[in-house]
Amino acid sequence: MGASEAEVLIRQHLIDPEVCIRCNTCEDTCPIDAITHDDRNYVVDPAICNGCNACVPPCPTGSIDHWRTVPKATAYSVVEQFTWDELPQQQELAVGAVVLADEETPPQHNAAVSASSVKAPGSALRPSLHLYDIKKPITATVVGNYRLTESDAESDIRHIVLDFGQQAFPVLEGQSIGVIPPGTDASGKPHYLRMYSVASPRDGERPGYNNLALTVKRVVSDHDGQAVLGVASNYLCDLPKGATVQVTGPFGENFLMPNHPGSNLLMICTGTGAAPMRAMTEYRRRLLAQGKPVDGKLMLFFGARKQGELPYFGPLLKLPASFIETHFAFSRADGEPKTYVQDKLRAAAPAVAELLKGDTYLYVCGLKGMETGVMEALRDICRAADIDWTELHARMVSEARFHVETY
């Protein structure tokens, strides 16, 4: 006979509320829709969650990877989870209630997740994790806030330094940290973390010193235009020297850089998306000012509205050829045509083919909206190579060479 519903239990899928940065990672990677948000928190829908974990990889911070079990008849509606400032305990169980047989055990990871985010090379270093979170976080002070943009650029992006003095905080390039403004929202609940790339090398933005750099844009309009302020960059653009901040992580286990001589590294970013690529780049250059090996290839492309508005122009400038090859794209330039990032690299064909045979890691940060000009310039430009494009990509991947990081 089988059990009433009421008996049957099920290993609901849920989301931290605490952890959570609602970057939207897990509503766009759910192969079937499970996963919904509103102005506050993303939920899972128990009545259309399969389990098949596709969410889990990608999420930055660990928040999407939660269950409980609970009875079929009583799961958490998506309506309750939007109220919750927290996780609820695992409940108290009837005894004699019956697991179903397909969720008796936590399911295995969908092959079909997007690999890109899956795992970081095997000769990254092992990254420090979830040292300090929402209920206990870091304190760091603010050692330095400079705007990055030409003073009028439309854009004001800001290069911020945190030093955490004697508290062990230790990052990697191609990590984040979150950050928690103070205050409450309109609602009157605590404002959510928000996260945000490491701009500085693993030993620190001032070389030997516990600190890091950020790279923020003050956001004073939203996707479509509409006048908006952003809680946390104006929090952090506005931020004098001296300043406290509440700091959670740090997060990010895959986008990580190779460890080992002679790797390339293939970089495409927008905007702020410069900030992971920032880090690597410098810790190279500080590799070889030390005059270690660096016998890897570097090359960048990096896209602005205008020359003004890209961050950290000049410095990139000044670093040699024959240490990194830089392409600039800008879209709203006067007098010129658009140019885009994938613009750029099928203007670089032949040297990016060539690059694309060798050890090389690509990485993809910026806005999202340039992942399909980057795979289509990718695609032709292996095509015009006689490169297979489709294998190449998927070895890539396999052998975690490929990583996109998109907002």
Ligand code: A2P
The other form holds:
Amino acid sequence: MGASEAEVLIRQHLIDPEVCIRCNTCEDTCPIDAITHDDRNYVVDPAICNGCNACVPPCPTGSIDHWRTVPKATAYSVVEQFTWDELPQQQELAVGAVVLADEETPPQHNAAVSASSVKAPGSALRPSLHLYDIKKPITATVVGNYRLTESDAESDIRHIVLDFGQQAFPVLEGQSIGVIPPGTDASGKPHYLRMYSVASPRDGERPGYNNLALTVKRVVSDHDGQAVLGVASNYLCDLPKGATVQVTGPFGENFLMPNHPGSNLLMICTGTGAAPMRAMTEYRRRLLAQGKPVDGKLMLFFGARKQGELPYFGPLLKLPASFIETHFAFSRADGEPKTYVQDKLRAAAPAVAELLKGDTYLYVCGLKGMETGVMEALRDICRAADIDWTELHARMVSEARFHVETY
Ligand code: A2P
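For comparison with the form predicted on its own, provide the form predicted together with this ligand.
So here's everything in the complex, that chain up top.
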């Protein structure tokens, strides 16, 4: 090699603080914990990042995909990145400063990484993306705000309908939007936007209207159970009809539904993870109601604490079994054993195995914790049905039939 530390250049991975929406997807995805954050910025630690790119495809905004060639010895530190309001320009490099460090060559993605980087189904419609951003948001009007959970339920989950009037804001089932809460944070800076999955089909919450619904849970505690009021969720849940909201997006180009007749949907969700499943189910229901060919099977596994805590429980019950097979899993129902979606998957093993053999697209959305349990259940179900799960899972990933979005 021969180049000194000062001469060695690296491609430093950076996150654009102006565009990042702090959705935590990159930090969750990074297989080696190179990404971290403070109150303001998400940053990449140059001492840990190996340039594997695992975090790049899942990022909804593209803010993750920034690189600067810098001398290894003076790479931007994490502390320095925390202070940024914008990315630095590429520095002029001394002529002859040479050599990209060999160890910076990106390794191949491993299987776990590629599972989270699954592309959109081949037949999915092409989504509109990033039409509005934090500098140029679109104004929507609240035309409905309804509580979905029962009045005595622990959680306040709401169905909030936003109307875009004459402005174009096209979304597909599975996409998300950003909501910018008004006001400033404790340090006096504007709040970051928060992402919410769209719960309506492509033709609007009300067909033919330029509107969409969100499924929003009022956050009143953090992961450790400490009392904390979520800024955006409380803002949204308290909005009266007629209020206006600043919106960005649409975001998300992979977690989309197939558009060809005959494709089956296997949907597994908890809590507000139901939003994209409701959008997909409602799209298929409308197709059927219009007499259009659908032909595919729908199977839904939906987990909540109890019946009164499950958003859309009533409407789901009204869907005929010939259209969708629904399995509810209640973890805190009085006098019943704790049941998770993975238990219900196991209980329906033969039907799940049968579905997995066909032209089936699988969607998982909700609590991160369920991912492991669901994967184990699918493996066991396949083993019992003489299906090679490792091979099938890899094939579903490569055919864009395996989609996971957890938080
Ligand atoms: P639990 O009663 O154990 O919290 P929440 O209401 O917090 O959004 O959660 C939705 C549902 O997901 C609840 O029934 C919750 O059960 C359940 N859940 C929690 N952890 C897991 C997990 N690891 N796998 C599957 N479901 C889970």
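C-alpha atoms forming the largest set that superposes within 1.5 Å between two forms make up the rigid core. Please read all numbers here as calculations on a predicted model, not as lab measurements. Residue numbers count along the first chain shown, from 1.
For Ser322, the Cα coordinates differ by under 2 angstroms between these two forms after the core has been superposed. Core-superposed comparison between these two forms: the CA of Pro71 exceeds or equals a 2 Å shift.
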